[in-house]
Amino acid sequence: MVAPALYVHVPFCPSICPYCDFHKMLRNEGLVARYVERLEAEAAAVSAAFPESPATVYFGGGTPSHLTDAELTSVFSALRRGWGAGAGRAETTLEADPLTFDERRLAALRALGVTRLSIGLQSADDATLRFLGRVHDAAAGLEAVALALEAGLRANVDVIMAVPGQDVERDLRRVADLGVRHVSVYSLTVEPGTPFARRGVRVDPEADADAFELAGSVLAEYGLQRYEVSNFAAPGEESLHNLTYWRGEPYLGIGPSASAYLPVGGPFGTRYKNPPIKAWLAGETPEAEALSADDYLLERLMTGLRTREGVDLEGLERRVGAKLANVAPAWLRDVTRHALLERTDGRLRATPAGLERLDGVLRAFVGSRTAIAADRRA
């Protein structure tokens, strides 16, 4: 069995921003250490039950830059005794604070086979970073995504939109201005129980309509094209990690809450979730869960429409043995008569007016819908 890609999961971060509700927190030099060590078991027996070498590697968070050269050294080697050197030969990718690393950390950071930095600088502004609770300044940020370059490292950028008095095209400008080849854009959420939320924090819908929008017209001129409802990239800059997810294609996942899907357990795979840190250091097993026809159906549609590319709508067809339009078939004669998807050449597609719209016309698939099952029996 081969899962093209591997997720591991860095909780600890230098600073808890009031928009994030990961899983994450406050590094503690014991809790980093009983980390590295379980990750390490981990990795040994994950890679034991699967040893084909993962294309892609991804290290996510929390803030991942934020492990010391000594911890990064110590799971980057449990990943090649697990996987061999081949273990992200296409693509790895580390999520980093812009006040994690200099031109030294990125030499050693290369050095350990690290390809991609995605950076958290979320604004070019100081009076938005402020807002947003960020440690570092834009000089500092904009400094920080230079030396990556310079470095010779590919950089994703992250920016949060719609957040309150903030100047998105400057924003996007002065980060695109850097010769940045792929941009993350992300409007800001206020997730329940953040601090934003417990602080009343609202996000406006119509600027947020309006970013949606600027983002792809300022980005298309640097030759960033938007190739998945939030990432914009030159060509041949798309992130293949990520691409694993949006395809429906087998990942691996290690560390406190990393999730994984993986082609066992039944015709349409199962989805695995590990438990936060506590339990997870206590070695509890993952979450499993088995998906269904109509499970599958849903998750493709969700994760294949947020691309350029959409869906292979024949193909899943085949795969679950139904046909969409027998499924839901009022929603999908409703979204292709307003033009929000398109049909053509056997694949499913939203249209740029579609993509704006995407959480609605997929609420609107999931009321719609009729089980599988009974469209089998049909």
The other form holds:
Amino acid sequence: MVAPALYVHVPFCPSICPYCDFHKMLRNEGLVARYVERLEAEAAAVSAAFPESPATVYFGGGTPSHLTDAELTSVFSALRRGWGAGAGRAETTLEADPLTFDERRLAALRALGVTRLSIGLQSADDATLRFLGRVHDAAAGLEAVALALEAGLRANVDVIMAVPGQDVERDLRRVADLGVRHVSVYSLTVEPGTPFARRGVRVDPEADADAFELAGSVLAEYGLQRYEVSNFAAPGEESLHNLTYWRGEPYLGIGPSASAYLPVGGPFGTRYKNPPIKAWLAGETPEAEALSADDYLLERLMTGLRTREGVDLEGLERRVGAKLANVAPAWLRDVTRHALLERTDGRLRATPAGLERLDGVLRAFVGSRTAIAADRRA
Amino acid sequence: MEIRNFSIIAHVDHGKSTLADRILELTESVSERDRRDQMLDSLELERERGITIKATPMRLHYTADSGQTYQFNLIDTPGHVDFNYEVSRALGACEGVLLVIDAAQGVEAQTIQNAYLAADNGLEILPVINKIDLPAADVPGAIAELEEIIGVPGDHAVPVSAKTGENVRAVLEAVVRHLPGPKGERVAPLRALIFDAVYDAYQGVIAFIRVFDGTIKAKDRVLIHSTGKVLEVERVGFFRPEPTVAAELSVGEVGWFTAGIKEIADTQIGDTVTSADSPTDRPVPGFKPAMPVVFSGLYPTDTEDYPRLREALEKLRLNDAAFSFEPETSEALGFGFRCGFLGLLHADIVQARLEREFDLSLIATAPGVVYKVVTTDGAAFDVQNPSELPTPDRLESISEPFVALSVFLPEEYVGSAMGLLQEKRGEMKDMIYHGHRVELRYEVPFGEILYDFHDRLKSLSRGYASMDYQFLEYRAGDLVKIDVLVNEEKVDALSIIAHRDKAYDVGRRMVDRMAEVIPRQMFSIPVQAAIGGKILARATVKAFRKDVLAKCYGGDITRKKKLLEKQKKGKARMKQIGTVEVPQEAFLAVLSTEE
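Okay, that is the form predicted alone; can I get the form predicted together with the partner chain now?
And the full complex, kicking off with our chain again.
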């Protein structure tokens, strides 16, 4: 049984950002202690069921760097107890807020086995950071990124785009000039229920499209290539952990609201989703959903087409037992005729134009496909 | 008891229903507590649109100034040109009519049309000049128009305000004095006219009848003249307004009967009910089987709803013999039905009822008329669906229905109305001046006045023009099929038939409208209008520039997948054609106004 990746969800943040709709909460000492205790128990149980040691470990949040050294040490020990010293051997990533680490902290993280920081810088401009409600300023943020690199960690820097008034190109250059080898760019989206939504903040679709295209050309100058819709890396610097999601490979997940995908419960595997923190602390088990061939096909297109490598179409068609040309003939004809997707070497990939409109491509697929079972009967 | 059977006819908005309400109050048939405005319009849609669809009869008792009590049967009639035949049959049940004229508006197109319809049925006409409470009321002017234009003497005309109730009693006295009572033989074989019917879930069809000779009561064996079907009467009665059972309906009376009839089509409007044992050899004249003249395709948005749509159509047909349906298949829309209607309003009502009462989401194709086609091999047939029109090389001739149209409007708008009629390929037959008003008589293709004609006529005349029409004949014409291509694929459900001279304009208008209503998608979509292989007009639905969510990591996958699937399910009144989502409005693009 292969489970090459492990996701650990840490739901705590020092403050709540006005655009965030993730599962997160403000830090509270008693709660954190109970969280660590429950996480240790979950690691023990999950590792008993799926003992193979994960090559990558990813701490996401929330802001995992807001755990103290002692708390982090407890968590790492629990992972090692469950999966051995090899857990995270290929890559161990921690999402980190720029104000949560200094040289001493970085050394401690390295000692624990962290190889990579995903730093939520968001912008290198004070006005933009203030608009976003971030507590750090541009200078402190850039300094933190430089420190991480000096400490010998790989740094993945998050930059937000399409913020009203933002100079995206300047932000990207300031980050890339530091020698960062991996940048994730996300357009600001105003999700329902967030403070931004209540304030009526709007994203200009033209500015958004401009920024998407600009990010590609600016970062290419620094040798960073778009290998996924929002992710740019120098060759060999890609996030191995995130690639498991986009390649449809299995991964384990622990912590409140963590998801997992495991090769059990049928030929197309099962997705799991842990309950939110209160129910999770009470020991409630995750929701499970076994995938059908149709689910699997859609998920593979949904995630695989986001990447530069695309999907192995021949392998996928073999696995689901149906040809895309039969499941969605009009769609396949249109997306290739309009050069949104291209087929080469048995793989299906999005062109730059297709990548920029991928949700429309997927909506059209869902709208026009026939179910695989029906296709087989025909 | 002496009887008066009468109906109220009027141009729309001249106050027919308000007068009926006042009469019901004066004859104490409706208690104040049950009173709702426009009492006779019972169907929810009728109430909502302020129009009458069913010809409901109501029995009232009126004690005249002379002290004598009369049985009044007041028959409400449909108030829209789509239902002319139904009006004529309802009038066939009466001896007289109240012709209501708005004292401020005077005589209008439907006033004339309805008056002629009454005269054709040999009815006595009693003019009622309504709305005398209005400052602009001109009673002598209205009476003068009545005499001059329609040739109805104004001596007995009663001025009233149905709104305030002023002088309404004088109308009832005039009914007694000036409208004739029914004639006929009581001791004779039954001879009765069916002038409308409703379907009731418990009793089956309730047929509305007027007895001309003989009597009808429970257990009688009766025969439906046109079908030869024999039925045993279960119950007879009348409305006041609630259905009331009676021992019998006798000569001259109006009421209803039930006989366990399953389908309203068995009691067609205008048919004769007679005694099964000694049937009459003189059926009530004027019967015509219901004939739909406007056809449109109805398709479920979700193909799985096809059986539900069939059931709903079958149920509706129980209560509406005037609409027809038969299965049809469209490459673009899948399985659906070709439905026939009396007119555009009727089509609207049926579609609204299907969506509201049966919770169906439907795509309707553009309504059109029936064309008569002869092919080169001599075969002749009707084309109800433009996509069935044979290719030009196989087409010997194609004919379209013409109507005799009369438009009535103040003289200052005549020039613009004539321009519009010319654009609609109308041919002027006559122009008659009635003082400052003009009646334009035209012969015009029915298909040309189907869509926006009435609205445009109203708007160019600031609301003063009114119109009416009658079917005339089929005439051959230089008609062509316009196909529409969406994303370079022909969509059969969008094809329409138009005159060759207008094909470019129609095609241009359709594609422009479609490009407006089709939502932006992942690539730009050409929308083209074509005749045969030749493209007439083209418009483009632009693509989204950027349409991709920034994040899709492990925890986002299930949510994003569900969102995609939900978006598909949530598309009411949208049809997927290939990879393109086409909304209902696009199928009706040809209806979009030309201005």
